[in-house]
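The form predicted alone is given below as one chain in structure tokens.
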Amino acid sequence: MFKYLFAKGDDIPRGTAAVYFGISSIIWFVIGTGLGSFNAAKLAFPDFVTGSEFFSFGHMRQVHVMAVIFGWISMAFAMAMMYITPALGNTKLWSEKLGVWNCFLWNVGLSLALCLLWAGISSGREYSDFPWFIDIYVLAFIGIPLGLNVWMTVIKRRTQGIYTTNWFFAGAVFMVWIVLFVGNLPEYFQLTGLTEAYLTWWFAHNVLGLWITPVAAAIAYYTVPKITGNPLYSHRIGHLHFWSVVVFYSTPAAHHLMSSPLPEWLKSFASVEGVLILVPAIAFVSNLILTMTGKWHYFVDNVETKFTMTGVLLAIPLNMQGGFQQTRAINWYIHGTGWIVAHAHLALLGFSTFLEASAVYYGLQTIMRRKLYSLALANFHFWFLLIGFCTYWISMTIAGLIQGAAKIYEVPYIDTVIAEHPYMIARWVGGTMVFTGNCVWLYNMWMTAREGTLIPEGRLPHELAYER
């Protein structure tokens, strides 16, 4: 990466910004992963690693949170972003130095933020802990580059038309902007109360709803067509489906706290909105089922497909769930439990980690033109992230529901406790399934780059996954 730093631009290969984002990207899911597998050993097992206070649950579980979201979940984003956008405009991404400079002040950015995490110094706030000369650097040095390269590749683009992929990538890094400012501000001007806590979670539903959720089915609308060869099922669903994401998914967020002061007539009209967001949820998961018509077994024969109509089935239950929850009927019996923490790792874990598994295997293969050293491996990796998901969500689940049951029939806390271990213990096993798989990913990419078989020009690496 040094070299390309302060190289020519004409000098720097094209594609080199998005390997970069793409390696970094899994580097990032390995360590947030290892956290969290080890987080979810200190909830099982009370007595593991004691007598530090820079390895308590305390400290480190933020860190497991902001590497995981900044770290693997934005910067695959990022690999997407500065692949696909080009690819689809039949150009080449506007300036490849701004995204080498933006994946290296990202990693940097980021291995500060999460040091000072470590060492404590925290805003206190859930989802936004970094301090706030961190929150002003993200926006500055992180987000500001990768929208700029993303719009300016669209509007130098060579198609006459600009498909539903790159509406959502410039959409969502304009719509992220606005989210990364007015959720901080709490912290640049010292708001403290009720404001306070309305902005956090403000924050961290608009990170999930105009961040993690448009990207992540944009990757879905150029992942399964390019890859089976059949057309988008419908253009116009996939307009529907992005204006009722802007329209329905930024809600004022007040369903977070319904038990808050907040007016009555806010916490009412979030509800609403949060069951609207079925409107693009069904129009996401209709579109793209329908693309795959006379293609499933695809499903089967292709890794990246499997990849990607898993996160688009996850979908399903993620949209149902989260409509759903937020409603007053719901929200009073799950809220605070661990059914909040399934839903998020249902989101974060199942329907967005699939798809951007899906663009990271394809693109990098594309780009270095390499095929993948092992398909076995790919899926055991495949298999270890959704049968470690599938432990993790169902047993927080099952925990999330005996806690709310406490919680209403005054059980003693102590027995709450015992009688979730089982599941804190399935929690664990599930963790780390998924950090074992992620390795193991790791690894097959890096032999993917040093030894993978070169694809001929004009070849794609789906058309050779299975020549032998």
Ligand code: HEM
Given for the second form:
Amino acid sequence: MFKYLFAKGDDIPRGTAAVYFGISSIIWFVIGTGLGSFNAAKLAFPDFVTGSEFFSFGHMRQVHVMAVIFGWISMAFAMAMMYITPALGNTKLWSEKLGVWNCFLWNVGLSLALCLLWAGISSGREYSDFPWFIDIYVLAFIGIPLGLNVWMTVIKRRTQGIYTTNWFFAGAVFMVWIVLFVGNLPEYFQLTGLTEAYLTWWFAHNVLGLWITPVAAAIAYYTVPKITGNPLYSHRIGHLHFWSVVVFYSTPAAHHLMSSPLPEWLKSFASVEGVLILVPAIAFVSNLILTMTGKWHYFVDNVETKFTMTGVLLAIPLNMQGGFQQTRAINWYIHGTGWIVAHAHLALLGFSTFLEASAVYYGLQTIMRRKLYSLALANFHFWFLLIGFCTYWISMTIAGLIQGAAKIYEVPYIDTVIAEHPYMIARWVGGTMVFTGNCVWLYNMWMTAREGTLIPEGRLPHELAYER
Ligand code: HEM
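Complement to the form predicted alone: the form predicted together with this ligand:
Next comes the full complex, and the chain you just saw is listed first.
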């Protein structure tokens, strides 16, 4: 990477920024899930690594959350944007050099920010844990350069219209600028009380709703038609999806604070909007399932399609849960329990991670023009990720139901801890499977870059997947 930081823009090969973002995202996935496994071990085995505040759960939890969201997920998104946006516009990335600098400053800034959190220097606000000066760094050196590169590539496209994926990419980078600025206002202006609480969860909710959800979905709108050869079932449904995400997803942040003293009308409004999130969810899932018509054998035979469609199908339980768990009738039972942690991982480790993984697998092979070093290792990664995630989700959902019942029937705390303990161990086992699968993935992509069979000019990885 250093050799291209000061090179002339034209001397940087096409796809360089995307490759750097792709490899960086996998490394952060390994680091982030390793931290997750460490934290889960602390909850399953309370005597595990004690005696140092640096390894206390309070310090390590936020390092985990920010490493996987700003490292793995968002860098995988940047990688997808760097190679898919120009490909769909039949042009080249506006600036490879800006992309390489963006990746460099992103890795440096995130490493520094995580060290600060690890040392206990944080805003104390969940999901926006970074202190204010890091928030400004994220906006100035991460968000804006990424958005500029995507927007200018879309503007400089050599195609008539804008394909659904690029519509989502361009919309999401613009919306995330607003979320990064407005969501951190409490730190810039020392806002406190309910205003701070509301903006904290408006930020958390919209990082998921206006960044992670639309960009993950946009990847599926590219990989499924690209690999199966079927055109997208409906661009109209794609646009309905986009605008209903903007309208219905951006507004119900109050559903994270149903037990707080926020005005009741605001909570009712959020609950109704929260159920309406089913509109974009149904639009997305139905559009992709119909696009797969006649090509379901790819779901079994092709690694990238397997990852993509698993992500798409996980959007069904995710939005069903999301739509109903935030209504008053259910929220008072599950709020503050492991059910919410399970739901957060259904969204991030389930739905979005499988879609990002498909984009990184496909993108690195396409840009490096190298076939996967090992299909068996890729399938190993898929099954360890899926079984690990399911074990995590199911065990934490059950633990959440136990905690909810204990809360209502006022069961002594220690009895609750004893009752949920087997599920804490199961979550650790499941999460550690995910971490193990990711280590295998890093090795497989490293070997692909070094020894993968060269893909002839004009051919694509999925066309050669089963050729010796
Ligand atoms: C893409 C991968 C992942 C993402 C994006 C992710 C994200 C998150 C988020 C957002 C939270 C806060 C949840 C909340 O309080 O509502 C969280 C908590 C946590 N995660 Fe992950 N996670 C990932 C993978 C993992 C893995 C593989 C493990 C391993 C076991 C893990 C273990 C934990 C633990 C122990 C907590 C703390 C839960 C608590 O406070 O009770 N995570 N993670």
